[in-house]
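Below, in C-alpha cells: the form predicted on its own, a single chain.
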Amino acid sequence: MGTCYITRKEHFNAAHRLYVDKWTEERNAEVFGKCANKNWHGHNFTLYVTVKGEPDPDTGFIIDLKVLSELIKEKVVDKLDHNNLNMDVDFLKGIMPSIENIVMAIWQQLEPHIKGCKLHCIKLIETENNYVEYFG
C-alpha cells in the first residue's frame, strides 16, 4: 500500500482584533489597518484538516471522517465559533490572534488526539484572498 491524504472541512465564525498593547493607536492602525479596529471585526473561517496514513485493510479508511469531524468540533470549532478570539478562547490566551498564530494553535489542539494516522496539514481560510497552511 501507500500513504494517502484525506481532508475534513469545517467552518466557524469569530471576531478578533490585531493590536499590540504597548503601541500607540496610530502605530497599530499603521501596521494592522482595519484589523486594529477597537470594536473588533469578524470572519467566516473555513478550516481544512488533512491527515495522512495508510488505509486500514478492512475499512479502507485512513481515519473515520465522522470521528475526525467530532474531534475537530470538540477541540477547535466549539471553542472558536461565535467567540472573540482575543478574549474567549482558552488556547489563544496571551497570543496575538493572527491567522498564522491561530492555525498553529489549532494544530496543538488536534495533533495529540489524532490516532492511527498523522496530522499532515491545517489550512485556515480567513477571507477569499487570505489563508494559511501549517505543516507542524
The other form holds:
6 protein chains.
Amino acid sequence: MGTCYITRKEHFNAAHRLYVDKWTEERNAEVFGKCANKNWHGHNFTLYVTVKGEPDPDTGFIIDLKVLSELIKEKVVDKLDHNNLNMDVDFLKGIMPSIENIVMAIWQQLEPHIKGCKLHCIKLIETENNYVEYFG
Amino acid sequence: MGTCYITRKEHFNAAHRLYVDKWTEERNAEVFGKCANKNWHGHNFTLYVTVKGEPDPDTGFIIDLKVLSELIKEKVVDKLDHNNLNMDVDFLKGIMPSIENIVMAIWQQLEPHIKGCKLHCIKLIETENNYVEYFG
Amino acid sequence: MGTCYITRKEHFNAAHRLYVDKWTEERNAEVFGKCANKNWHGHNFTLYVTVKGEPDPDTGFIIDLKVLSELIKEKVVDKLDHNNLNMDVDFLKGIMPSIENIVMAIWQQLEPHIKGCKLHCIKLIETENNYVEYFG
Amino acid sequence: MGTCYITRKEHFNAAHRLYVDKWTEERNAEVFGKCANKNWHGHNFTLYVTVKGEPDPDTGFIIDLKVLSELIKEKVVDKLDHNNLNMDVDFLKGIMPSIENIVMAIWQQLEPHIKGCKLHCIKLIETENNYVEYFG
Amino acid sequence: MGTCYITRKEHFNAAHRLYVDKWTEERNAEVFGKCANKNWHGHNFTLYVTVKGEPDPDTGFIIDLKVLSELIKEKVVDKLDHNNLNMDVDFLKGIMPSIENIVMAIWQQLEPHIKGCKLHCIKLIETENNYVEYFG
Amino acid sequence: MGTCYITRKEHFNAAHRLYVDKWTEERNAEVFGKCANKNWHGHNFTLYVTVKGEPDPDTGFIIDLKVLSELIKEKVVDKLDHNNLNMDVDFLKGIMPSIENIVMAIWQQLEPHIKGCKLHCIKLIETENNYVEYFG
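Output the form predicted together with another copy of the chain next; the form predicted on its own has already been displayed.
Every chain and every other molecule in the complex is listed next, the one we just looked at coming first.
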C-alpha cells in the first residue's frame, strides 16, 4: 500500500541543570539564567517516538505498539524517569542536557533496536512552550 | 507567494476489534491482547486532513474550509461515526481496521475529491498515546 | 492544617450502545439516534477520581496515589477497558450504560475501598464535548 | 448581580524530592519509591488561583487579572520557578514538598494579599495524571 | 440514585473591547491597557454549561444532550459567534463585555429554558490563562 | 552531530474580518459567511516558530530560546496582539488576513532576523479545528 508513520507517546519527569564546567559562574548565569541554578530544577518531559514502514498484510501493523512502548521504557524512560539528567543517566554521561542533546542521545539509544521498520523522529516536549525534533 | 499547508480537524467515535479470521483464538489473543475482545471496544478518533496549495489572490484561501469540512463529513466521518469499523463501513470492507489501514483507506476516500489543491496528509489519533500519519 | 482534595486521572477505551429493550426500534432510534446502533460504537473514556482528607504529618499525603491508582485499576479500569459496557462488566449488569449511570456505578465500586480519607467525586469524560460528575 | 469566580493560570518548573529525614533509607524508598531519589527529579507545575466576588459596576471585573497575575508572580511563582522546593524556597522551609503541602503553603502566601475579593481555591497540577485543590 | 452533574462544551469566536464611555481615553487605557483598543480584538471563547438532576430510569439521562446543545446554540452561541460583543448581541446591550458580565448574561439567557433539571454552572474560558464561573 | 529542529510557542489575540473590497456585499457574504461580519470577530491565535540547525558544542543550543522569543515578540506578537489584523498591523497592510496570508507575512517578518540557524516553519492555529503551516 505504501509507507505509514506511527507515533507512540511516553512521559518522564526529571531534574536537570544547564551549566558549562569550564565557564565562570557569571558566564553560566548570563547564558543560562535560572536554568543554571545549582540546586536543580525539573520538568515533565513528553516524548514522541515515530517509526515508519509498511503495514503487515495480516495484522495491519507497522510495529506492535506494545513492543515499541516496552522498548522505549527499557532503553529510555526507565533510565530518565525521576532521575537527574546531569548525574544519573548512563547514556547522557558527559553530555550537556539541553533538549537538543537529549533528543539526539535518545535517537542513539533506540535506533539500533527498531526492527522491521525504521526510526523516523524523536520529539521531546520540555515545557508547554518549547519542543525539539530530530530525524537522524 | 508559495505553498501553504492547511489542516482541518474532525472527530468520530466508533467500535472496532482487531482479529485475523484465519488465525486461532489463541494466536489472536496473543498478538492483539484485549483488542481482540469479541464483544468489541471503541475509541474517540480525531482526524486531521492536510491539503497544500497556493492561496487564491482574492480570498487568501488554499481551499474553502467549509467545503473541505463538508467533504470530509460526507466521504469519511458520516460513514465512520457511531459505527462498527469491522462491520458497518463500505470503504473498510475486507480491511483489518488497524489505524494504519484506516488512515490509508481514508486517503483513498478523499484524494479524488480534493480540487484546486492537493491532499498532503491524513493523521488519525486513536488514543492519547498513539497516532498514525499517511502521506500517499 | 485543613482538608485537601487530590485527584487521579485514569483511562479506558470501551464499546457501548444506548438502547431500551422494552421500547420499539423506532423509539430507540428517535431518542438515542446513532448511539442506538446495533453494532455498537465506542469511546476513549477519561476518569477522574477525587478524594479528600488531611495530609499525613510525615508524608504530606492524603493518600498514596500508587495505592489509589491500583485500587481504581483493580475495581474499575480493568473491568471496563477494551470491553463492552452493555455485555462484559459485572458491576454494570442490568444498567443502561449512559455516562450518568456509569459514574454512579463507579462510585459504588470504589467508595467501600477508600481508607483513611473520603471519596469526593467521580468525573467521567466521554467525548471532548461532554462529561458527568457525581458527588455521592 | 451576584458572585462570580475568576481563575488565573500560571506555571513554574521546579525540582523536589520526597524524603522523611527521621526515617531510614529503606522506609523512604518503600513509601516514596523513585520520588525519594537523592539526586532529585522535577516537574512542570501548573497553578490555578481562583478568587470570588461581585463584579465592579464600571469595569465588570472581580479583580484586575494583571494585578492578580503580578501578585502570584511576586509571592509564589518567582520563588518557586526553576528552584528546588526542598532547599530554595523561604515559605516551604521545614515543609515536606508533597503537592498537598505546597498547595496549602501557596494559600498562606496569597490569602493576606487578595484585596476587594476573596481567595477561593488553589489548584496545582503536578503531572498529567494528578492534581490537588485546597479551599482554605 | 441521586444527583448527577452533566456538562456540555460549546465554542464561539467573537470580537470585543473593554471601554467605559464616561471615562477619559487615558483612564480607559490605564485600566484596560490593550483591551481598550478602539479597533477591537477578539478571542476563541469556550463555553461549559452544567446542569444537575436525577437520571431518568429508562434513558439514564439527566437531560438529552442534543436538546441542551441546540438550546445553547439557539439562545447563546448563534448570537455571539463571529459577532462583536459590544455591538451585535441583543442580550449584551448596555453591558460591559467583561467575561464576568458575559457569563452572568448567558445564565439569564439559558436558565428559564432548562426543563426537567436545573442549571448549575456557566463557565467561560477567554484565553488559555483565565476563565470565569457563575453558579446563579 | 546533525540537525535538530526547535520550536517556540507564542500567543496573540486579535480581531479580523474576511472581506474583498472589490466584491459586492452579497458575494462577500456568500464566500466568507459570518467571517465577513462588518463589526469584526476575533480569535486566540497560537503561533509556533520552528528553526533548524546544529547544537552549539558548549551550550547544546541551536538558538537561545529567550532570544528567539524576544525576536518573535518584537517583530510579530507585539504588532498583532490585541489588534485588528485588517487595520492596525504595518506588515499586513493591503493583505487579506486569511491565516494562509498571515503565516506567509509572519515568515517575511522573521526570516531576515534569524541568525546562526535557519527558519524552518511558521504554524498558526486559528481555532481548535484548523491551522496553517508555511515552510518558506
